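We begin with a single chain expressed as structure tokens, specifically the form predicted on its own.
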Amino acid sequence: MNYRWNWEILLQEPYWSWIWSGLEWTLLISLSSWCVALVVGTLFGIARTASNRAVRAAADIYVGLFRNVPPLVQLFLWYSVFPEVLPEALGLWVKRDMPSPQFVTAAVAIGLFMAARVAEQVRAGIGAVGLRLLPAALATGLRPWQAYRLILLPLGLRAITKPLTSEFLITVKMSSIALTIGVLELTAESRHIENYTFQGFEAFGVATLIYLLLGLGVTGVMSLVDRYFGGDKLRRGDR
């Protein structure tokens, strides 16, 4: 118990700058991954409720594959294996010449993993509040894609705002695995500070606090979104 606490060292340069830089990369990875997850997950979630068996089967394969392979393995596959199966020139561009290849790879890999989880939520939301309205929507003259765009998907997304909050939180925490391919996000910078100062408790203590604040911020924002779109009223059956 001879550890000497020194919180002030984190306020010194360059350590304070490292923390802020790590936070910026964490936010960029989290937001970029979440955008990928929302777009891809919504499309595959819709596909899982489609009447076409081939479309449903393809969506099921995607969800089963990406949900059951550990995200860290997927990250290494995208970063180390995927460029090797591309044509040589394109592979070199992906590995070396593409702007911020580590960041792009992390955002895509985490986003596609989370998309499989989001697809399940979207499928459940549409199935819970929307599918029973499909015959009525088609009877009014709407085409299937119009029924999804105007009725099923809006109602389904309103119903799953709370579950999507959990998925967003997981995405933020998942950003930390980007350090394994060289992205200096918050966890990586904390390790960096520990290696330079041997003040690991302080570095990771601050990182823990930042992650906690990020989580509380995500929860607060998603609660406002849920309230704005009336998700709580929809779940109570009051549309």
Given for the second form:
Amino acid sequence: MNYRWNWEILLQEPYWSWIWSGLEWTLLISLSSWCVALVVGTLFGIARTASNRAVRAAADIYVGLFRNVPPLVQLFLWYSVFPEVLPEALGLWVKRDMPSPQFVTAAVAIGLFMAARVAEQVRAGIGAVGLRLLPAALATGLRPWQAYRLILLPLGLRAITKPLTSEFLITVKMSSIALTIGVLELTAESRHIENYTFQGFEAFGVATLIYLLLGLGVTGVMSLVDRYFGGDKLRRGDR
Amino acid sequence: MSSFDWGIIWREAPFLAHGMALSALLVVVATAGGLVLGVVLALMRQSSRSWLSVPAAGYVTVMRSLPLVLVLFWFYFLVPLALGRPVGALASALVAFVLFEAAFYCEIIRAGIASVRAGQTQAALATGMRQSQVFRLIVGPQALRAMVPLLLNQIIIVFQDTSLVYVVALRDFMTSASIVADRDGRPTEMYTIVAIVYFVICFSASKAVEIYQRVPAR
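Previous: the form predicted on its own; requested now: the form predicted together with the partner chain:
Let us now look at the entire complex, which starts with that chain.
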């Protein structure tokens, strides 16, 4: 195996800017799809604990559909098929005229896929700590949505900050599939550099390092969030 | 917009079936190889010798922090370099899958072993069994029972993961459909059937795992 190392190449232009912009896209996709996943996932997670059978069934269908189709296929469905089944003018706008269509499509597709996973966690969280409190909450005169907002969700979400951290990490990794529809995120840019320079070790090495650091960052931020809201205390049971 | 032509699915069925065979091959190799390597990694991580446990833990952490797409690119670049000759996308994808999934199988195996309470081991040792007998007769069978559903679910995830070989232009089920979609301008028909097929397989498989889990242990 003969290989000429050249780590300095990463500091040269344009490669340095490629990595930087790749990182920016990875962060953008990860954060925006994580927001989608949290909001949609929490809604469906709540729906899965609902007493109304139709609501529960609808949420079960959502989770079943989105968990059993590979995320890459979902991305292609949103990117190539969804605009085709819309009315023509709207389809054209989604495909072409909305601001950065590839990015938005990727963020929504990854977000909705992750939402199905988040919904499972939220359901488990509410089921574990909160559901038995529902009759008590209702007995105090709270309306069902108040009971969820003031009691079940605060307790349920605190109980699942650990699994949610894993889901966030999966979201960051999942952002790499956006390259298949042409978003030049971190993995795509490292491939790009390897194609131009044949310095694969350096190109993929720096991407690997950045993903490891992102993972540490996400874990750190989530444990701060956990500590701030007292999730660790709740799980240890010292309240 | 032209109307849909669902007949294309039947006309291209042999090509798609060929793709599905490649997806199946990837699942089988990734699972078989990943399990073997996963057992080795799990045993290394259990070890009290740090020169065994630290590298194994590092390997698992790194692999689990990386996107599979990046790992596929890594080995697409590394395998030919290590062998000194071009080997094609299939060989490097197989290597990537085995090495990547091994990290996940390792964690499942570890969780399975950890789920057997320490008292079991202590009691078995107290009856005079040797360490290897304890593992084979007491811990192993119980750990296996705990990990089987997780392993089966992981195989379903691996099956979904195989669609990512798209990025190295390997013609698995997903990529074959995408080739037809691009060539004939029929993305709606092709991606719809792809989604349906994946859904039917994964959904029935995960339902089967659920049913298996409900069957009480004998």
